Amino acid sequence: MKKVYIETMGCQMNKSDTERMLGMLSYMGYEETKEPEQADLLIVNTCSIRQLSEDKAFSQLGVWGKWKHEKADFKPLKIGIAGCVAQQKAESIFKRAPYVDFVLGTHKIYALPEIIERINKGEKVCECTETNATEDNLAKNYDIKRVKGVNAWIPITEGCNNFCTYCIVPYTRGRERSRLPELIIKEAKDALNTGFKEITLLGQNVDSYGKDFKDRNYRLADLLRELNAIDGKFRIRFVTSYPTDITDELIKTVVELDKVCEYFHIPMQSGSSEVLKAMNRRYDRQTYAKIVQKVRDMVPDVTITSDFIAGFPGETEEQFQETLTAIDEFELDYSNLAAYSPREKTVAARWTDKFIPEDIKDERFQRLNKKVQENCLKSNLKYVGREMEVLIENFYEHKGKMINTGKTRNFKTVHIPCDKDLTGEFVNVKITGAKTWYLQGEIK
C-alpha cells in the first residue's frame, strides 16, 4: 500500500476533516503513516484563523518541497494542501509553492478521490468551489479513520453566517449548513460500536443547527434527544455555542438528558460592549451576563468556558480592563486566548489606523493569560473533596509513577495515580487536590 501522512492544524473541525480524508484514502489503497519521511502522499490540513497558523503551513510545505526535489529520481512524492488556507488562497498557492500538486478547499473534501486520480496522472488540481452541500460523495460510504481515543468528533454544521469583523471563517467555511440528523445519528452509532465512549458535536455555531432546514422543524435539542436515546453508557458534548443562540429549550434539554454533559463553551471575545459592537457580535456585556447566569442557574455544576481576543483594533486600556473584570464577574472556568491577528477579507483588517502596537498586544495577552490562570485555579478548588465520575482518556508514566488522566462530565481534567491502564473506563474518583490546569484524584 502507498503511505499518506497528514499534518493537521487548527480546530476540531479540521481534525474531523482529516479523519474523513484518511477514510477516503484508505478506500483508494493508502495507509496512514506517522512518519512523513515514509509517505508517498503528504497533505497539510490548514487553519487560517491566525497569521501564525498560515505561516506555519507554508513553512511545512517548504520542507516537503525540498524532499520532493531530493527524492525525484527514486520516489515520486505528491503534496497537497487542504483546509481554510487552501480555500482562501486557492490557485495562488501554486505560485508560492509550485511543488504542490493539489489544493483542496473546505467545501469539496469529498472530491479528494477524484483529485488523487488526477494528480497521479500528472495534473495539478485546485478544487475550491463553494457549495451549499454538506455531503458531496456519500454514495461510496467511505469509512472514517478516527484517531484512537475515547472521544469521537462529529460535525453537525458547517460554516457561519455571523460575519464578525475579525473572523475569516465565513470566507473559508462558507454559510451555515446543517447535516441531516439521520447521517449524524448513524455516524454516532458507528463510533460508539467501535468503542468510543464520548461524542462531541461540532459546529462553528453548533446551536444554530437546523435553522437552514426547509422541510422540517428540527433543532439541536431534538438531535440531542435522539442521540441520548441510543443504548449504552456514553457521553455527549457540543461546541461551539454562539451566546444569543442558546435557547431555554436547549438548556432544559441539557439538564433533562442523562448523557449530555454539563458543559457550555460560550465565546465572549471582549468584556467591553463598545468593542463587541465593533466586532459585530450580536450582544453586549449585559446580554452575555444574563445568558451565563441563566445557564448557571439551570445547570448544576456546569462548567462555562469562553474565548477572548486581546488588542482588537481600537481597544483602549479601559476597554481591555472590562475583559479582565468580565472573567471574574462571570466566574468563567477557562478561556481560550488570542492576540488580534488581521485576516485578509475581514472588515477589521482594513482598520490599519486603529491597530494596536505589537508590544501592547503582547502585554495585554500576558495579563489576560494570568487572569485566566487565576480563575482556573479558583474554579478547580471548588471540587476538592467531591466525588466525581471520570472517563479515563490516557495512561502514561510521569516522574516514575503511572498516571491515568481523564475528564469529568463538566470537562475538568483529573490526574489519578494508578498502576492499571483504565483508558476508556468510567471510574468514580475522590478529588484530593487542585492545580491550575487539572484536578488530582484517587479511585474510590
Contents of the next structure:
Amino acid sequence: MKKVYIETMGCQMNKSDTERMLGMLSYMGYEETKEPEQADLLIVNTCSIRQLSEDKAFSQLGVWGKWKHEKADFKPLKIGIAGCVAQQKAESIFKRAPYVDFVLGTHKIYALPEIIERINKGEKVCECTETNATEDNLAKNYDIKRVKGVNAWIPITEGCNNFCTYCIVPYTRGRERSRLPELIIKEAKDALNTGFKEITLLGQNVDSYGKDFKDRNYRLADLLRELNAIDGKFRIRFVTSYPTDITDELIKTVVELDKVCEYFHIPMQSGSSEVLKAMNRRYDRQTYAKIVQKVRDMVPDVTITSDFIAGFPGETEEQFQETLTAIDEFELDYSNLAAYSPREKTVAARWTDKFIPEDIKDERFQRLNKKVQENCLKSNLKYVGREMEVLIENFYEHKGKMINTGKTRNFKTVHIPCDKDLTGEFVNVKITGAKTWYLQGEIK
Ligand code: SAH
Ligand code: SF4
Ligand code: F3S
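Please supply the coordinates for the form predicted in complex with ligand SAH, as a counterpart to the form predicted on its own shown previously.
Below: every chain and molecule of the assembly, starting with the one above.
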C-alpha cells in the first residue's frame, strides 16, 4: 500500500480540506502515515493569511525537494501543494519549486483523484481554475477521514464576498457559496454515528449561510433547528460570525435550541471606527457594541471572542488605544491577535506610505496580548464556584497526575484531575479555580 503524508498549515477550513483529501486518497488505496519519511506522496496544505504562513509553505517544500533528490534512486517520491498558497500562486510554483508534481487550488480539491492518476504517469499538473468541481458528482466516491476526536468540523459555506482591505481569503477561496443542507445534515449524522459528540459548523461568515440559495429560503437558524432535531446527546457550535449578519432570529434560535452552545466568535478587527472604515468592515464601534450587548442580554453565560489586527496601515497610537479600550468595554472573553501583514492583491497592501514600522506593530501586538490575557483571566474568574457541564476531549499525564481536559458549553477549557479516561463523556464539574487560559474543576 502506498503511503501519504499531509502537512496541514491553515485554519479549520484548511484542516477540513485535509480530511476530505485523505478520504479520497484512501479510496484510491493510499494509507495515511504520520511520518513524512515513510511517505510515497507528500502534500503540504497551505495557508496564506500572513506572509509568514506563505513562507512556511515554501520552506516545507524545500525540505521535501531535497529528499526527493536524495531518495531518487530507491523510491519515487511525489510532492503536491494544496490550499490557499496553491490557489494564489498556481503555475508559478513550478518555477520556484521545480520538484513539485502537482498544484491543487482550493476550488478543485475534488479533482484530486484524477490528479494523482496523472502525476503517477509522470505528468506535472496544476488545477487552480476558479470553476468549482462540484462535490455531488465526486462526493459519492469517498468518506471523509476525520481526525479522531470529539469534535467534527463541517464546512457550511465556502469563500467570502466581503473583501476586507487587508484580507486575501476572497482571492484564495473565491465567492461565497453555501453547501446544501442535505449534504451538511448527512455529514453531521455520519459523524455522530461514528462517535463524535460535537458538530462545529464552519465558514468565513457562517451567519450569511443560505443568502445565495435561489430555490429556497433557508438560513443558519433553519440549519441549526434541523441539526438540533437529530437524536442523541451532542453539542452544536458555529464559527465565524460577521457582526452585522447576526440576526435576532439567530440569537433567539441559539437560546431556544438545547444542543446549540452559548458561544459566538465575532471578530471586531479594530476598536476604531476610522480604522474599521479603512478595513472595509461594514460596521463602526457603536454598531459592534450594540450587537455584542444584544447577544449578552439574550444569551445567558455567553462567551464572546474576537480577532484583532495590530498596526493596520495608518493606525495611529490613539486609534490603537481604542482597540485596547474595546476589549475592556465589550468584555471580550478572548481574542486572536495578529500584526498586520501586507498580502498580494489586497487593497491595503498598496498603502505602502502608511505602513507601520515592524517594531511599532510588535509593540502594539504585545500590549494587545497583555490586555487579552487580563480579560481572559477576568472572564474565567466569573465561573469559580459554579457547576458546569464539560465535554471531555483529552486525557494525559501532567507532573505525575492524570488530567482530563474538556470544554464547557460556553467554550471554556477545564482541567480536571481524574485517573479515569473520560474522553467523549459529558461530566458535571464543580469549578474550583481559574487561570488565564483555563478553569480548574472537580467531578461532582
Ligand atoms: N472571516 C473572518 C476572518 C477570517 S481570517 C472575519 O471576517 O472575521 C482570520 C483572521 O486573520 C482575521 O480575523 C484577521 O484578524 C486575521 N487576518 C486576516 N488578514 C490579515 C492580514 N493581512 N494581516 C494580519 N492579520 C490578518
Ligand atoms: Fe477576510 Fe473579511 Fe472575508 Fe473575513 S470577512 S474572510 S476578514 S475578507
Ligand atoms: Fe484558512 Fe489560511 Fe486559507 S486562514 S482560508 S487556510 S488563507
